[in-house]
Amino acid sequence: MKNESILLISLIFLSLLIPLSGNKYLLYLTLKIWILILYAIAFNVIFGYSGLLSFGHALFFSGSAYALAILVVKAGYSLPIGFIAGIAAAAVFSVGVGFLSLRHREIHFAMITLAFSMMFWGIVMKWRDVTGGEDGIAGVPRGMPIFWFYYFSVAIILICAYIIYSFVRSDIGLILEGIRENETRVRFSGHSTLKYRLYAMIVSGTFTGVAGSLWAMLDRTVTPSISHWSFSAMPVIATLIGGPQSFLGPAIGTVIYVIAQDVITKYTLYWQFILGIVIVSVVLFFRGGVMGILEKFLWKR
């Protein structure tokens, strides 16, 4: 836990000098990351923590999103509205998706997440006159320059990030855990189990919607591929890469996605088949992921 806490604050101070540096798109690319990162560790929440795999998270992100694209941009509402109400479009969501959705296990769970973010991305490619269609919907305001946005966004995502710690580090954390591992001991115990998931989902899909959310006023442009299924595979790709298993895995791991992505398309356009087999190579020889490695080799010494 030191060692965590040392890495932690180090990322966190030099982040916090990137925008006195005046270069732009690194700027743009360390706030994405961010963004991405606060999208990855709610996810795992759900993943890491509950055991449920969910190929629907962006269904959560984008319905963030759009809902505070199409409430400020179209219908004039102020930006902090937009802000609160996409964030609870998010949390809507994730009560409708899990309940329905919680019944059922590892293939089937997965399989239902996942026919939900799709079902979200043909309403938003047909339903052309709300969301743009695959135009999307641009002229998302910031509210501030994009200097203080930066620093907004981060405030925001540390945060959210020590309220989703502090859940999984809570008596519901640990019961979330205990299903993961024996899911038929903790229900003989005397606790729901689908009710506990439940709070999982939704912790899991409010703080997503947050990420969604700081990502159209980023962006300040809203379309379909962030609604797209592989947007969904983007944090669980992350959480793989960085390990599941610790709270910091996931940010670490998107940290490597996104700079690895953003690397390897300057010199070839088959940058995923390359992560590909990063990917396949953790999964087969590092089961804990990067963390687990760190903890492993380097912090035991």
The other form holds:
Amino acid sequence: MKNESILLISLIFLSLLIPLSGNKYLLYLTLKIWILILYAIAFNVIFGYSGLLSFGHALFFSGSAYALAILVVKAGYSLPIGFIAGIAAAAVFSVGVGFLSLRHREIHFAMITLAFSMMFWGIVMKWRDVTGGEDGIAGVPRGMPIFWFYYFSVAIILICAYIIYSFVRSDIGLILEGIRENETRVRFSGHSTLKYRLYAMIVSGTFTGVAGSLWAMLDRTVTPSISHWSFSAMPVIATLIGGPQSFLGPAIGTVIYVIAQDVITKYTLYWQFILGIVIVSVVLFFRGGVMGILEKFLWKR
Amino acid sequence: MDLNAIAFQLILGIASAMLYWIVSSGLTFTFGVTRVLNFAHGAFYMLGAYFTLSFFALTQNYLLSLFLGAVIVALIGAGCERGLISRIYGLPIPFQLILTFGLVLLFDDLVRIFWGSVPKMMPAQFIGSINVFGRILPVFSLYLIFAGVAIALVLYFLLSKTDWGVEIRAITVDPETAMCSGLNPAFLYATAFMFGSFLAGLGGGLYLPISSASPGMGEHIIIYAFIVTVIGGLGSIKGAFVSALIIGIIESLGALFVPWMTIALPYIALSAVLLVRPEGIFGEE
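Could you switch over to the form predicted together with the partner chain, since the one displayed so far is the form predicted on its own?
Below is the whole assembly, all chains and molecules, this chain first.
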């Protein structure tokens, strides 16, 4: 744990220096990583801690981004109201999807979350008057220069990450892991497994929504690509690369994923090919992800 | 809305349902036997289209190219099963989904490398059309319906009348007893996977006269195949046939009555079925 903390704090500190460098591209890329880290960590509450593979988290991400964009750009509300409403929208979506999907397990859970998110994608594509269809909504304000927006976002992301951390370390988190390992036993000890899974879904969906709202402000446009199912696959891959069984795994996976994508696409058009090989070898040989390797060889606990 | 329009839309719906059925049959069949939900099934569909295209350039014979393309895809499928997928039997579903998703990314880029990123068309085939209910129906729609029914019959014959089919069914129902009676699971799993990939490749080749082949075309069809498979009941071939028809018809009639929400209709159908009957129409448990 000590090694992890030192690594973590130095990395956070390093990233705080980035805006000072004055390199706009680097700033944008780093903030993108930060937001996707929150996305992956929030996703992993449902995946790693509750053992349910959601293939529809893009719904919460884009649901929040669209709610913000529609309220602020189309309806003329102020940015803070849009930001809060975006997060609230994600929370509402997660309650709804949670109620309807959590009775299912494994493939069926993955499929029903996929179905709901693609339903939303269909609505976004077709309801042009409100969502702008394929073009999306442009002109989302940030409310401040990007320099300050960076620190604002990082502060929010760190607070959210801390809340998620407290959640998975709480009694509820423990019960969730218990359900993941042996649902019947947890039921026998008198807990409603559905209730706890719903808590996990709400936490996961709501914080995914925070990431989505920040993304809308960073990008200043919201397009249907963030509600497509391939955007739901992103945190799955990142979590798997980093290691689903630890809190920081998804964060590390996201950093590797985004930087690798950025670097590889500079040299070759065929970045998916390399990503495919990485995914296949992770599943075949390193199922614990990067964190699993670190724990096994470096930090023998 | 006149009845002719509805009847015409119905035929179109059945034709596209047959394409969904051919692809889904392979997916659900492989899942039934190996218990692996294969994301890469869509990639095999795409490969089927591209190989058919290339063989057509060589032979100028569509039916022959279709068959050869599907055979190549079947061999690729068997290679993937032996080399990769056989190593993950019994692992939790997320790992299987993600490994096969990795294969999708890999194959998508391989197609870009070998065939290029630009969508490719086959020289026009089956240009003829017939007059149905006062409207022009491409004759290929009828061929597609014919192909779908033929494949259903072949599947039925293979699984109920041949030794291989009986062995496949045995290992599906009770793997341990099947192995104890001397069946070779590695052979059966590999051939089942090969056959499933063959059907995917066939589906891809059959798509060519309708539209162009492009990298990533598999991602669209695999979502449909998932929907069809889950609605029908995972592993149920009969279920796949029925639910493919449901989806195809819902979509084509939806285009007539509620065009603004056609894109969401399959997902609405899936949600409705999962909420009422989570195991699917013909699913067990």
